[in-house]
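Here's a solo chain for you in structure tokens, the form predicted on its own.
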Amino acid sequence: MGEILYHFFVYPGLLFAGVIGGLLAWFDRKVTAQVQFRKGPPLLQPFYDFLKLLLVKETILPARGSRATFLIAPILGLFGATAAGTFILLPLFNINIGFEGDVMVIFYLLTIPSLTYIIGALASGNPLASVGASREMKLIISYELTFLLFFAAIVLKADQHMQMSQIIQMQAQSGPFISSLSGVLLFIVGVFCIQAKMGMVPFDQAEAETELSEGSFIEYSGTVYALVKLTRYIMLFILPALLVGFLISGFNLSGTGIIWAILKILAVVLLMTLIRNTNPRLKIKQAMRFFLIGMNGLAIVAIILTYLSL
């Protein structure tokens, strides 16, 4: 029990992927500044924002809605995406204590914060929360098939393993899925997907600051909002994990292996940088029709090379 709890709130789990986490939020920052010509915060400013928000800012609970869930919805998140985060990062270190089918697992628990941002917006009885909400549904319903098609052609191309260091292993083996053509648009397929779940440009409708004024976060503050800071941390560093892990042979933590672990990361959290600095946010029509109709398409067509082996 003591070393479960150890990976749940320490190593790799809470403390850990939160304050990796931090760090790609300010390289997020940083590489965002430079594409518009500005010098960027310094180094520890995720984290002074963090700790001023928990420590500093007053929370304010709204006069309506349910304040219990209000508060109770931004915890559920932080859970979920830490339960998540140690399920991808125990095997992507090296520490084998998985179990057949943790990947469908992994799967249900990154859905869990999306959930709680549509809870604790509801549950704020704020109109533009409300509609925050909304769009965040619509979104859910577009992306989490396409996630789900990914999560699916993973399996299909490890011979139907469901376990995420039997997937790692196997690239050992014979080399990253990202090297054959169906990995590829799987890459791409991934590479959109944790966009839409990370609420960033084009995929941003849920918060649209100049529409909705955080949207969905728009009555939160203090304490409660350093949660879900801290959780979109983590899942800034664990759903690139995730896509490293899946098609680009997970990490190897020994000699130089350690440089290329974190070069990998910082390419996929590059690449999603540059994508929400050069693209305009999206209509929600408009994303919905992307997911349903172009990255279904793309995914199904992943699936299909990966029968014929390509």
Contents of the next structure:
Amino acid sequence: MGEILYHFFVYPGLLFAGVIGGLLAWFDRKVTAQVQFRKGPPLLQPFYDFLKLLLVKETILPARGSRATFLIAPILGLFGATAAGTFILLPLFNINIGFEGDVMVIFYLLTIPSLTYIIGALASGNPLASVGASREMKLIISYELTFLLFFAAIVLKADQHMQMSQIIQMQAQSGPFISSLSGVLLFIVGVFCIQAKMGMVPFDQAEAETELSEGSFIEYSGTVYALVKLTRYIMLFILPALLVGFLISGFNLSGTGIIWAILKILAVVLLMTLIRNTNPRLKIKQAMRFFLIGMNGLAIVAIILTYLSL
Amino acid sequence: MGLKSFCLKKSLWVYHFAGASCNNCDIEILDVLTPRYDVERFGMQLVGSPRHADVILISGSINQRDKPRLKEVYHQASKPVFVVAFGACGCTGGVFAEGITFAGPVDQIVPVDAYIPGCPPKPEAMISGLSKLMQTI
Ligand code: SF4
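Can I have the other form now, the form predicted together with the partner chain, not the form predicted on its own?
Shown next: the complete complex, the earlier chain at its head.
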């Protein structure tokens, strides 16, 4: 029991994923600044932001709306992200604790943060937050099927092994999945899915700063907003880690393998940051069409190619 | 200096409240986000919701209609929050001070922590004002 709690709260769960996620959040902001020829924030900026919100700022509860739900939603979201992160990172770091959820567990745990954003936004009683929540809902409806097809294709590629550790092992034996044509298509689909899951431009309709002034999170302040931030840091680490584990043969943590592992994660985050910096926000209608027609089509093509073992 | 005030100082999120300005100050504020001045170096960020604000930056004169709204925004912001009066209009009322709708200046409506004079203030003046505000934290 103690070991499981250690894995959940310290390594590779809450604490570890939070710290790495914070550093990746800095990387994201720094690259954004460099793209715009700015200097960008200092290395520890995400941690200053987090600690300021956690320790200094007052937490305001909405006068109208359901206060308990408003407070519980971010906590649930954080635990969902941490649980998903633990299940993704344990096989990646080659730690065996006896229980291994299959990839469907990861899939369902990964939807929890977005769902809690919706619940929290609706509980705040703010009209802008509910517009944000309804957009988030539409976005989930559009990308979730694509994400499921992505998982299905990966499982199919791994000879229908459902466990993440087996998927990684398969790649260790027969080369990373991304080296095939279907793997490349799946990588494209996967990157756009996690982009939408992170709520990064072009899929940031739910918190559109300029029109909804932070949308779903408009009423959050102080400690609870710090938890929302932490959830996002963790997601920024575990989603690229998932993609690396599924397609780019995971991590090999011996010798120079550590450097490769870091480079793989940074490459995926860099790609996401560049997509975010070179695209405008889509209308929610366009985002839905993009996933329902474009990305689903691509995922289905990838599945067919996998059957033909291409 | 404690950890708390250090973190607060390093991460000031700015919410921009535009009163009845001539709009020039509002344009100048965006200048400090550009490559040349880049206030993100100091960890500052423009935020869209007063709930996330650490600094409320008030530009333009405050007229009868703005007054209750300014009070409301100040009330909505999560404390501790600092107020900066921006431009001649924010500090004293400027050219609008003798108008019939004038209800300011800002410091008679909400407590002000820093004044940045100018019409409009240069971006350098704004950075200097904000960094002086940082030193007082
Ligand atoms: S201070 Fe000058 S530039 Fe700024 S709003 Fe007033 S009149 Fe316009």
